[in-house]
Structures are given as C-alpha cells and as structure tokens.
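Heads up, the chain below is alone and in the form predicted on its own; it's given as structure tokens.
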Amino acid sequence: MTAKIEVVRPGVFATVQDLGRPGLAAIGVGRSGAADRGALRLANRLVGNPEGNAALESVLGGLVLRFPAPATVAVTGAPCSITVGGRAFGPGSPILLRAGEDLVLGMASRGLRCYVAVRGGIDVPPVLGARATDTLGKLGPPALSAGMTLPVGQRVLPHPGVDLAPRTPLPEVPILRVTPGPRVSWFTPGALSTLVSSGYVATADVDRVGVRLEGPTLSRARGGELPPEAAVPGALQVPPSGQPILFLADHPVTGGYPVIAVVEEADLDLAAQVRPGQWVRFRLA
C-alpha cells in the first residue's frame, strides 16, 4: 500500500516543491521549484532523501499534516514551533511520527517559508520532469487544501546518521549582494548607488513570483519600455514608478522593465525569506 499524507490544515499557503524545471525557458517554462532551495535540500538530507525529492513549502507555517503510517520528517527554513502528538521538536532534525499522528507547525517567528520533507518524498505525478507547483505557469499540483492527500514515494538514500543540522539564524535586515544589471545604463548615474546605499521595505505584495519593494526612487535616464527580454531569478526590475521588483522562483521568463541589478544566486535563498514589512539592503558583490 502506498503511504500518504493527509492535509488537515494548509496554513496560509502551501505547495509541493522540488528543484524545479531548469533549462526550459526557451519554451516559456520557468525554473520554479523551492524558493529557498538550500532549506529544501537540507530537509531532504535530514530524512535520507536525494536532495531533489519533492517536499512541502509552507508560507509562514500554520500547516497541519496527518500521517496514517509511521514516517520520518524534517522541518527547515523559517523557524516555527513544531509539535507531534503534543511533543515539541526543533527544526533541522529528523522527527519520527507514529501512525495516526499529526505534525503541527506554528506560525513562523522570522522569515517566510518553512519546508517539510518526508522520507521517500512527495510522489505526485511529475510535469515536464518536476513535481513543483509553478504558480505563474500553472504547472504541477494545486496548492494544498484541507482534505487533500499526498502520496509518499520510495526514493531514499541511507539515513544520514545526524540528529541536528543547525543553520545560521535569518538576519533581521537581510543584505543581498548584487551585480549591475544588463540595463543599468537606462538609469541616472546615481541610481545604482541609491540602490546599494539605501534600505528598502518589502510591501504586502510578496509571493512566489517576486517581492515589490518600496524605498528611494530609482530614476531613469531613458523613457519608454523594452521589448520583452529574458529574465532570471534575482533580477531587480524597475517599472516607471522607480520602485524595484525582486524576481523569485516563479518569475516570468521574460520582462519588459529594465533590470538595474541582479541578486547573486547564492543570496536567493535569503531573498526568498523576506516577509512583508521587512527591511532589506543591497550591496555590490
């Protein structure tokens, strides 16, 4: 019999994610996958999965899952309370559940996205080689809802033999390294300096596509718009308002606003944990 997970409560917003669909942008398919890829990989390693197994990405926690059969899980990413059968557990550790027990995530105290891996991985049918939900491209399984069941797969490795994998705490004000973007010449000479010397706050408009930021205006030297051109995760597009938009995992594969800078790939996991109302700063790599 195939093991499964029952979704008792999906929390704010939760999806199935793996490492996405790289290499398909030419046919209009974005990479998608976990927004905080390091947290997904760690959760999988802790339960003895290949790093690319599908797991769950939960925005701000609040997720409740029931396991009809014994299971091993791990929770990583944004810190939140974790309880199983009334017993408290910490993040970054393998957790053993008995048959019928619920895994309950509290609300994240810092950061935005929690990850739950189960040994064997989430075994929903792959679409274009991945099980990830692409919220913009409408690929993969729907967002989690109460009553949904998720099959558990059998792709496993030997148990890792560790009981704790601590991570550096998420900073109060993330500092994201950037390189000048391909259209930095579209901006006034001081615009890039403004970006890296000022603070920006994440507005309420935060999702898997990107983060709208609010702060000092990034003034353009040229008017008009670009023909659509390729976009990448971490791109800082600037619409006519002068307020940047930071692209995340489900960004469109093309964009028409000039890109003043691009967040380094190594800092995208940190960018994915920026929550509404949080300040963020940039500096040149």
The other form holds:
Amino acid sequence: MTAKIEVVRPGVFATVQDLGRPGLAAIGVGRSGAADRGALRLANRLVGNPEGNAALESVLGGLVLRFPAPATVAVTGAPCSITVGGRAFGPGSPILLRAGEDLVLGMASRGLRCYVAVRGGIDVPPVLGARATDTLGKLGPPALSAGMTLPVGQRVLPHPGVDLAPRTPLPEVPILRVTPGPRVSWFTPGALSTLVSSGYVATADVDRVGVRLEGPTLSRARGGELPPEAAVPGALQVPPSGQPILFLADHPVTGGYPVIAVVEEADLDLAAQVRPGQWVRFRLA
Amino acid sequence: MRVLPYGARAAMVDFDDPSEVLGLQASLEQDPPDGVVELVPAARTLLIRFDPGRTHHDRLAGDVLDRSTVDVAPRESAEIVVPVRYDGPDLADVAAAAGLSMEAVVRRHEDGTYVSAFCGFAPGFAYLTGLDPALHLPRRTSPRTRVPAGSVAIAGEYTAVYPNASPGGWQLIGRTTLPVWDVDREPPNLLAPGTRIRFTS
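What would the structure be for the form predicted together with its partner chain, rather than the form predicted on its own?
Let us now look at the entire complex, which starts with that chain.
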C-alpha cells in the first residue's frame, strides 16, 4: 500500500515542487520547479532521495503535516522551528517520524521558502514529465490545502549517513551578481550602473513568478513597445515605470518589457529567499 | 541579424525580418553548434540557451552569424484545419473597428493561411501569423478576467486559439472544440512553431 501524508495546515502557501520542466519553453511551458533549487536538492539528499524527487515548498513555514506511517523527512531553505510530537529539531537534518506523528513548521525567521523532503518523494502524477506546480502556467497539482492527502513514492537511494548539513546563514542584504541583458541598449547609458550601485527593496509583490522591486528608476533611452520575446529565470525586466521585476521559477515564457540585466543562475537560490520589504543589491559579475 | 548577450547561459538573436526566426531555428536544429541546450523562438527573436561549460557567447555568435537563414526551409508540417463557430463576443466590435461587415470579417479570417510563429503567454498558446492586415486591431482596452478555452481571437498582427481558460485581452471572434492543448497527448500542443493552419466555419 502506498504511504500517504495528510496536510493538516498548509500555512501561507505551499506547493509540490521538483526540478521542473526544462526544455519546453518553445511550446509555452516554463521550467518552474523549486524556486530555491539548492535547498530542494539538499533536502532530497538528506533523506536519501534522488535530487529530482518531488518535495514541498512552503512560503514562510506554518505547514503542519500528519504521517500515518513512519517516515524520514528533512527541512531546508528558510530557517524555521521544527517540532515533531513536542520534540524540537533543527533544519538540514534527517528526522525520523513515528506513525501518527505531526511535523510542525513554525514561521520562517529569515528568508521566504522552506523545503520538506520525504524519503521516497511526493508521488503525485507527473504532468509533462514533472510533478512541480507551475502557478502561472497552471500545470501540476493544486496548491496544498487542509485535508489534502499526498502519496509518498518509492524512488530512493541508500541513506546518506549524514546527521547535519551546515549551511551559510541567509544574508541580511543578498548581493546578486548580474550580467548585461539583451536590451541594455534600450536604457540610458547610466541605467546599468544605477542598478548595480543602488539598493532595491522587494515590494509586497513577491511570488513564484517574480519579485517586484522598488528603487532608483532605470530610465529608458527609447520608447516604443517590444514584441514578445523569450525570457529566462533571473531576467530583470523593466516596465515603463522604470522599477525592475526579477523573474523567478514560474516567470512568463515570453515577456514584452526590455530586460536590462540577468541574475546569474548560481544566485537564483538566494533571490528566491528574498521576502517582501527586504533589501537586495546587484553587482556586475 | 544581431546576437545579443542574455546572461551567462543564453544569447538572443534579434532579426529585422520576423520570417528569418524559424529559418535560423531550422538551421540550428539540423546542424546544432556544440553546447546548445534549447531554442525558443518569439516574434522577432530566437533565444539560444547554452551550456556555459561547453561553449561561450562569442563562439556561438560567430557560428550563428556565419549561417544563412534563407538556405534552410523551415520544417514542413501537415496543415491543421481548425473548425470554428464564428460567434465571439467581440465580432461586432471587430467588424465596426475594421469598417467591415461581420460576414466579411469571418470570410477574411477563414481565407487566411496561417503559420504558427511561436508560443508564449500560456502553455500551448501559439501566435499565428498571416492575419489579413484589415484585421490588425489592438487588444481590448480592458482585458477579460476569464476567456474560455477554445476561444479564437485576434490581436495586432496575430490570431490565436486560447488553449485553456485564462485571463486575456485579445478580441474574441469565435470558438473551436478542437483541443489545441492536451498534457496527456504527445506532443501536447497541436500548433507547434512552423505548423500551417487554416480556420473553417
């Protein structure tokens, strides 16, 4: 019989995520998958899963899961309190749950997204080769809701024999490395240096699609509209307001605003942990 | 044709002539340069995603600029016929804006032979070129919060079929029961770039 997990409380917003659907942009399907891919991979490794198994991505924590059968889980990403049957655990460690126990995540104290991997992986039916929820493209399972059950799969590797994976704490002001984007010439000569010499603050508009930022205006040197063109995760798209939008996992496959710069793939995990009201800085790679 | 940097893992080829996009894509598919992982066509651009461990921008740009996009015919595909019931809620407005009767709008839309240029906006949403210039009209000033799946619509130089229910600002002129998008089908989208399409009532 397949083991199941019951969602007691979904918290603010939680979804099933894996490494997404790469290579399908030409048919309008974005990569999606975990916003902080490194955290998903680590959580999977800690419970002895292949890195691409599906796990849960919880915005700000608050997630409560009930395990009718014994299970091994690990929590990574944004740090939050973790309790099982009144016992406290730390992040980045495999945790053994007895049958009937609840895993309770507190609110994240820093960062935005926590990941919960379960040994065997979340085994919802794949859509176009992945179990990830694409919130913009409307693919994959619905967001978690109270009472929902999630099947646990059987794709496992040997246990890694690791008790703790220490991680660098998330920085107060992340510095994201950028390289020039395809439409940097649409902006005034000083716009790129404005971007990399100023602070920008994340507005309340932060989701899996992107982070709307607020700071010094990035002025256009030319007007007019751009016909739709392909975008990538990390693209900094600038609408006429001059305030950049940083694209994350569920970004639109094509966009119509000029892209001034692109955040390096290696820094996208940090970008995915930026919470509303937090400052970020950009630096030329 | 210009090759623009797009971060450390992609380059964007920008064309003056939109018809060259699929030509370069076909050329790169037939004879792929080392390290290319994905091609994403759009209105006037082709995004080339590459593995930075195997190639770099300048090498890729050199290869692309050496190619002629006129020598390579875009891949041939069977023609797909989309049956349409022309009863869209914007048909009368479109007719008025184009200075045509509703019957003339339908006839001009049906007379066109379309080519899928690129997908975007939503999974399986194909931008089809070849729309009669008399029907090149702007989007609605206020987008609808819900456009039903199968809606046949026009905006600017394009026509399209909404693959799923979604918000949308295009002018709705009809609807089809032909499922242009089905995740359980291989391939899931009927109107892949390069496909020829006709509409018939």
